[in-house]
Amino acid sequence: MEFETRRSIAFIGSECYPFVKTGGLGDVMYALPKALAEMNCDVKVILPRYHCIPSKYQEKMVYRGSFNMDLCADGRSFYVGIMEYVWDGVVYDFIDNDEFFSYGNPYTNLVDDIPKFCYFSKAALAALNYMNWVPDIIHCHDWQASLIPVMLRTQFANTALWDSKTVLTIHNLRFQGVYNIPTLKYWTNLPDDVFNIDVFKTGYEDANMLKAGLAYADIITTVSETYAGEIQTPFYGDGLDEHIRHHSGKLRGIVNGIDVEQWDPANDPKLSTPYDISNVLTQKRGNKKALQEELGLEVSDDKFVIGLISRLTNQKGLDLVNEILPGLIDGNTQVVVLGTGDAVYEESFRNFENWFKGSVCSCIMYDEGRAHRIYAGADALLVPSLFEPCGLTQLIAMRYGTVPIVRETGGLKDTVQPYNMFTNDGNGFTFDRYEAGLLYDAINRAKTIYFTDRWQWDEMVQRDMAKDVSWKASAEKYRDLYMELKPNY
């Protein structure tokens, strides 16, 4: 029976840990294929071969073949090389082309990125054809791979790939690949009839790559159930809400997981005192003390330590934090910030550290080891985002027994159940409207439980550590979705 239900899936996207990663997409492209491979799926991941991929991976890539591919409206063609790397049961095929992928970073600017990802989308499909590998499902990610469902049903209609079904996942709707129609027509050579208002066209003269992919994909997914609802509203829809409502019948929300081997407080070499659910209540104190010492905070077990690990941008709710932070510093509270981003927030957090020496530490940097130590040493983690498609920090915090304080949006709402003092359940503290006063209330509710009903706090810590935040449950939902698209035959 298992053999009958085996499914083959090609993942196509612009980044994947550990080769190249700028955000959550890179984590998903690594963790979801790995989880599916463990569930008896046949998985291939197709990526650009950027020059910035570390040489230790480049050196192990094996040449699988190459060909020239027509791309542009004037018949201009390009070289496509296929370099393969096999790791952890997953096959990674890298599309090799120096003209497009020799920049230092995966994303540069739209002028260069539009042609690059037009090329990549067609090359990924052509490579599958060349290798004679017809997957049941082609799973594309974000705007960089969103042309694939359109190309599959037009330019590849007479190939074996026609039988494949497409899934397009939205990780962040903010980025859509919008450029003028003549440029997109030139770089894709797609038929004129797809450049209409139902597929590509947006505004008077622009084409939107993500919009076209959403129109043509068999199924659209996004990274939490709540976000799937939110993006159908004008506030969260970034101009595509009407289009998404039109296609809502094929939209699903499946929350991300985290890699529980990479994030494991019991086996984390970056911590001074590893711990698990059985000894968290005593061992977490050692991590708190070590964190206070490392960051120059007043060393005391009686302080309530709040962590904030984030890109320092408007999306992350930092204007609310700026407004209330001075009011939080009351002699028993410490705040630790880690991240980089907009100059206005970098500056304000540096100022807070100067004003509240010993109670606030602002690390304006990205430091992976320090992130692990904050997750382990803080009592609570703050995620007051304006919008958050899924959010991984609150999942990591729970894994480390650190209680999340979050705004009820996107994946934050789906993964954090608000604490209920009457029934003593829930696994964090939440607030709904985007207002500084409500964030302040949520933090004060958390502090009250921490200082006055410590046993209830300690039980919440253990509930958080017991919660399954791995990819297993989500990967099973994706596998069910693939089976629904391609039933047994």
Second form
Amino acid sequence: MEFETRRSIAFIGSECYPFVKTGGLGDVMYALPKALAEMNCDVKVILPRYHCIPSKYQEKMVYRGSFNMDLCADGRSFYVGIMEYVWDGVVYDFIDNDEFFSYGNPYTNLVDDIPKFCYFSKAALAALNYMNWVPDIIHCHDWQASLIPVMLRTQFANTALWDSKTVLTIHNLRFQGVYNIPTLKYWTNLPDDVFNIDVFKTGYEDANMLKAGLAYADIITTVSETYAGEIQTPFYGDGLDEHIRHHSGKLRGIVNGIDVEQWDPANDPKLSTPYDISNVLTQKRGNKKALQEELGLEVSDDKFVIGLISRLTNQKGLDLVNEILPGLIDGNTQVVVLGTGDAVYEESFRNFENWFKGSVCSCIMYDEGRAHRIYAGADALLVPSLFEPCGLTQLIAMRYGTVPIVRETGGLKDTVQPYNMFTNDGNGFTFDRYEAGLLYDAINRAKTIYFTDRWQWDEMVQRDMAKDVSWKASAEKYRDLYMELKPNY
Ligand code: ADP
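Which structure goes with the form predicted together with ligand ADP, now that we have seen the form predicted on its own?
Let us now look at the entire complex, which starts with that chain.
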């Protein structure tokens, strides 16, 4: 029998479903710890206690203690409270401080966010010390937690935490936490020698928090193998490609999964007609009808309904969508958009809805329930991203028997196998170069199969629902990584 020692892991990041979520990071911070706990890992998740966390969770938090912590270069110190909530085998510890977390959304603007996450990173380590909990692994996520590997090896070098190893996961390289050096020096009080070109320094006089974390982390991971390769190139590297190439020996790509209980069409209270793989072909119709009614679209089973659920930013390929959308509306096609983001896209989708009333619906909002109903009611889901570290919407779509139409980049390439009409396999429709014509062509290929070879379409729907998009395989890879990083001796 194989002998395995249990691993303890502290997950540290800026958002986590269901407390606070703005995108995929929130899903991962919930689902991966849960999957690891099911695999007998000991997991704590450390998060800011934002004011916007719903009161039903706030009320259940239990006070674990508090202390004052030195933070700034001039000796300014701050209160750190620890509020705890245990759920599904995972311990959530919320860092409490009204000065930083009492207003607005998790992210506001860099002027406020830089001090906020400097404070949070140090407070998370100090809280581990305070609780006397030395995890084998400290797993940090994105720039908001990327100071942790640096602080651990400098300011916390003489504490018990020194024995912990660090993993830093890049969920999106576009966001790096860049600000001027004097401000970062003030808010971190880190030693001068880390503000050099190999760690923090970037450009003429800026400091880059993610860059520093990448230099100091024991292991870097990112959320798909393809993206791990892409970020070493100038186009996808967002200015850090050379730095990442330098550290590529400790870089791994592990694709995300989704939580298959949170996303389960057979057991989804947000749906009018739940379904599974055995009855999807008939039951999905009920969800399509309900969606058309909810959104004021023409109610008809004969329409090809395309969904788009996304932050509305240029990362998501919306320029391509804007270019081709009028050409899609042919009397047989409906388009449903759900998202918020840049004003230019919010405006263009509102215009499309006005121009094509009954065929296009643009929901410029964040609405978890509506997202579920679009995944269930649409026939296809569009993800034409310029870049996509992993992407979760294509995974959720497949789980709901909705065929993804994606650009072959990052995790989209790793998770959607293109449809092959000769062998009748694959999970969706794909295109490679970032060109509107190619997206248009991919959608038309999908429509052709849908309208003329319906049995092939239906088989693809069932293949998608049968595909394993759960966390299981990937959580095992993370666990193996933790085992490797902290050998049993
Ligand atoms: P990213 O992290 O880049 O935003 P992902 O595809 O990794 O993209 O994750 C997006 C997550 O956010 C999915 O769970 C998706 O359903 C959800 N989502 C995005 N926009 C909305 C919205 N407007 N309303 C509800 N859920 C949304």
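Numbering follows the first chain given and starts at 1. These numbers come from a predicted model, not from an experiment. What we label the rigid core is the largest C-alpha set whose atoms superpose within 1.5 Å from one form to the other.
Undergrad: Relative to the superposed rigid core, does the CA atom of Gly307 travel 2 Å or more between the two forms?
TA: Yes, because once the rigid core is superposed, the C-alpha of Gly307 moves 2 Å or more between the two forms.
Undergrad: With both forms fitted on the core, check whether the Cα of Gly249 differs by 2 Å or more between the two forms.
TA: No, the C-alpha position differs by under 2 Å between the two forms.
Undergrad: Rounded to the nearest whole degree, how much does the smaller rigid part turn between the two forms?
TA: Value: 10 degrees, smaller part relative to larger.
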